[in-house]
Structure formats: C-alpha cells, structure tokens
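Below you'll find only one chain, the form predicted alone, shown as structure tokens.
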Amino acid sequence: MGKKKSDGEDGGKRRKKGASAEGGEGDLARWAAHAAELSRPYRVTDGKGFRLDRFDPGDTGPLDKGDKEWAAEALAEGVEALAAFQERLYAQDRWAVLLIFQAMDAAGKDGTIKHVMSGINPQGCQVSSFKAPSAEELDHDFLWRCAKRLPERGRIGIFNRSYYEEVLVVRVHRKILDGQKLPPGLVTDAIWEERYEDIRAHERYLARNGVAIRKFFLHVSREEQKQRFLERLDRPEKNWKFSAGDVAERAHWDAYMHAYQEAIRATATPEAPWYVVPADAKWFTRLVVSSAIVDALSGLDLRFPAVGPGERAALAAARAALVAD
C-alpha cells in the first residue's frame, strides 16, 4: 500500500482483493498493516509546536497522477474492510467509533464521507451534519447539540462539523458570540483556551467511555477551492452547491487557518487525534481517509462475540430440530 507502482509491482498483485469478512483475519491484518503505512504520516496526536504549513494540500504521498486506477482499487478493498470491521464492531456491541470531519468549502467532505463508507451497513451507521445552531440550541452549552447525536456502542457515528465549529467559524467571526446569550462576564480574551479545554476534557471522557474518536481535516488549499467553485458556476449540476457566502468566506482565508492550526494544536492527543488531509486530489484524500479509519478499528481487537458450551448445546439442538421438520 505505501509503495508505488512504479517500484516494478502491479498494484492489484500485492495482495489479496477482497479484504472482507470472508477474507478472513489475515486478510483485514494485512490490509491492517497497509492502511497504518498509507494513514498515519497525517496523524497529529500531539499539537506541541504544530504547524499548519508543514502539511500540503496538494501532497499525493507515496502516489502519483498514474496510480488514480490503483488508488480506485485501494479503496474498493478499504471500504470491504471497514464493512468487515463494522460487522465485528456491532457484533461485539463495545466500542463505538466518533469520525470528525471539519475542512473549508468545497474540500469534499461530501463526497468523502459518501465514498468511503459506501459499503457500511446503515444499520450500525449515522450521519449528523451541523450547521447554523437553532434557537433552543443557543440555550444549551455548546457541546450539547453534538453529545445528542453520539454514537451508541457498536456503531459508527459521522459528525460533517461539529462542535469544533466554535472555535473556528465562531472565532473567525466573534460577533457570533453575541447571539449565544453567555452571561458577559464570561466572554473574555481566554474564551478560546477554556473552550479546548472542554473539548479535551469532553474528548477524554468519551475515550474513558469506549468512545474511539478520529478528527480528520480536510485540508485543500485556495487555489483548488477557487477552482472547485468556479465548477459550481459553470456546471449546471452543480449550481445547487454554491452559495455566494461561500466566496465572502474567502476573504477570511487567513484568519481560517490559524483558527485551524490553533485549534489542531490545542486538541490533538493520543485518543483524539487529528489527521491533517491532504484535499487537492479528492482520490488520495478518499484513500487516506479510509486507511486511517480501517487503522483506527483495527486497534480495537474486535471480535465476533465467542459462544460457550452451554449455548453451543442450544444451537446443536435447534439445528437439529430445523433438520428433522
């Protein structure tokens, strides 16, 4: 998985296709193995001295434009593999897993949360996207709207934003603040700090709790979301996905990703990491998506619950029953 083609081996050759629950464990541990190598150069678990710039959007890792066909097949077998975990992962009815997804307009947050988990079963799986908070949300703290839509125990839940909003959107635009009806005296300089300190400490908890958290940023740089949005206008398709606000916002650029990297390095730890993705090519960031999620359930060691001898008995009789009707 962390080799290119060009090294002489055919993609398609390396491994078995079809890491699946029918592939059985040593095809998820190998596909395991390969993901970790794929995933974990964009992982972030701790944000001392972090540094935004130190990561390019355009980066393709081991990949080139040559390996888009590869990088396909890459991650058909990833998907087969999340839906292979997932099926442990509810089965064993333990863990729940919390993905993150923050990034700029038009970074492809959709579409990556459509591809990558295309083959879930919707059953162990949510989806909550947030936006603008409504009015009986601005009367609750702001974890709140967010702990409501946290994932049960053998499930997957998908946050598109989340409440990391209010230390980006909300910081890049602080009269937000004035709409939230905080008491004045507790808007101060040190809101920022004592609002990652809630977010570690609500990460922490839930990791405490059997809550396996991955915050992904989709990072895409200007030039691309221009490019992005220009697609918008021209394609008649695709007009339904602009919105003239989507430009203003380009103004604060700047201001955006400090808010990122100030917010990456106040809350990336050991179990909460961030990943900082590389978004120019919708491909390679769709591959180290999946990587990075199939890396993070494989450290889970999920099982299929075992039976005992007393329920093996059950199950001999009632087949035997089954048999003899």
Ligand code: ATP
The other form holds:
Amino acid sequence: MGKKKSDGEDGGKRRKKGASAEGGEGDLARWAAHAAELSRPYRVTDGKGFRLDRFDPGDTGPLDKGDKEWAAEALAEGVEALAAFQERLYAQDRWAVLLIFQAMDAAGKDGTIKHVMSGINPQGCQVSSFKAPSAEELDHDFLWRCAKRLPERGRIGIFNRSYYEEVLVVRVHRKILDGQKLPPGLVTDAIWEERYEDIRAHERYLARNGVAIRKFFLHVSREEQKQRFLERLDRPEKNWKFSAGDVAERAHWDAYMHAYQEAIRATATPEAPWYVVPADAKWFTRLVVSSAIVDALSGLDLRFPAVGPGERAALAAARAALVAD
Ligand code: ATP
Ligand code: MG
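Requested next: the structure of the form predicted together with this ligand (the form predicted alone having been shown above).
Expanding to the full complex; the earlier chain stays at the top.
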C-alpha cells in the first residue's frame, strides 16, 4: 500500500478546527468525513481472500514524518470529536460501543488506548485487559469472561486483548488447548473453524442488540518490535516493560501472522469490521484508530434526546419555581 501524497484536495488531511463538545453538528459531520477517509484504507469488512502481506506496517497513508506535528494536532481534534460523540452516546442510551485491540507485544496497544481515549469521560468508558485465563475462567466457555465485561448501552467498552486470543496464542501453542479442560471428543481438527463460527455468531448477536463493534489489529513489523524491545532494555525507565517471554515469542512470528490472517479472514464482517492499522509509526497508528472510532460513532446517528412540548412546559414551570424561590 503506497503513500498517496495529495490525492484529492489534501490527501485525507483535514484542516478545519472545532469539533468541540458543544460544537455544532456541522463541525462533527465535517470531522467525521475526514476521519472516514483517513481510516478507510485499513478497514476490512469482508475477510474473503484477505492477505496480511498486502498491508505495510510502515505505511503512513497520505502523511510522512514531516507531518508528525500536523498529525498530533489532528489527533487532538479527534479526541475532542470523540468526547462530543460520547456525550451523545451516553445521553441517548441506546447503543453500546465495543472496541477490541489485538496485537503482538510492543505494537503499542496500551499507548494507543491511552492517547485515543484521553479526552473522554471515564464514567462512560471501561477498559478490560485479558491475560492468560484463571482457574475460574477455565471452568467456563471461552466467551464467558469477555461477555461479563461487555459495555452497557450508552458506554464504550475497550478490550485490551479478547476472546480472539483463543484463535491466536492458543492456535500457535497447541498445548494451551490441552489445558482448557474441554471434553476430548470436542477437540478435533475443526476446532479453529468452530471457534471462528462461534465468534462470528456472537458478534452478529451483539450487533443485533445494539452493540457497535470495531476490531483493531495493530500491525507492527518484526524489525520494529525488535527496536522497541531493545529500547526497553536500554532505557532504565522502560526496563519494567521488558519480558524475556515476549522475546521468546518472536520465534513464532510467522505462526502468529498466519493465525491473525486466518482470524481476520474468518471474522471480518460489515457489522464487526477489522482495521489492520500500520503500527511502526506510533503517531500514525493513533491517528488511524481515533479516526476509525470517530467514523464508527458518527454512523450511529447519536443525538441528545429531544425534549417534547409537554416536557418543555414542565421545564419552564420548574424554572419559574426556581427563580421565585
Ligand atoms: P503488556 O505486556 O503491555 O503489559 P499484555 O497484554 O501483553 O500487555 P501480558 O500480561 O504481558 O499483557 O500478556 C498477557 C498474555 O496473556 C499474552 O501473552 C496473551 O497471549 C496471553 N493470553 C491472553 N488470553 C489468553 C488465553 N485465552 N489463553 C492463553 N493465553 C492468553
Ligand atoms: Mg505483554
């Protein structure tokens, strides 16, 4: 996927300022249009024939290094737009939004979540991280622990890893499957296809219940991951992030890429699209993710609940009483 400097008016760059929380619907609509344009090249809504090698981890779309400052400004505006949409989401109380993040280690999941969601009201948002399952979790079906953390209507739920680990790390390390306490007769060569089918059905079910789902694979290159691990070793304030186990996982890189490709092929749908986000340049990763979320929210027709004539009269009466008090 090559760079496309200045195709169209400004190659997907957006100039207009001002999508503030109080900001007009016009500002939000304009921002949303730019966000859609910027994130569209990375969206996969139909997995058939999907190939990961068609996506370049180093891609920075219409931008290049010199645009970093511009990108930071655009991200700040994205954060503002997100805050404005979130207020409407919360007030309307109809849709829930589920954002799933998957990636190899050091691809920047944590930093992306932190930056992109920095402007939103914490009361309307919940981040859940899924690590290796506990004994209690292994006593249940594989969707159970994630189902418990689904967002309520009006809220945004963020999954930092998810049930997709069940067809990623578990597929790469078959011995994990042996520890999942499944009845042996149910573990066959069809297990991955069955899990994809169950995930698709689960996501379709959620979509039909008003959960808007977007899934992000932060696509970092093996070389860039190496540089980030080296940085964790070389900079004392980053030492705590280093894990020797993460380096060992690099030996399985190709198996992971294959597992990601298969998972995206089987589970990219219009109601739950994947975004394959280039992750070698953090500033671009964050901009694409923020744009994709703004695009998703703008498609939900979020509005503050309208006040009818009867309620307006009641508000006027309440106001008069308050003033007279
Ligand atoms: P960070 O390293 O930035 O703290 P992380 O998400 O990598 O974040 P870790 O505690 O390092 O967190 O790793 C979690 C590990 O748990 C990952 O290696 C992941 O593959 C593993 N994991 C998650 N879900 C499952 C699962 N269902 N079965 C087995 N392993 C899982
Ligand atoms: Mg880790």
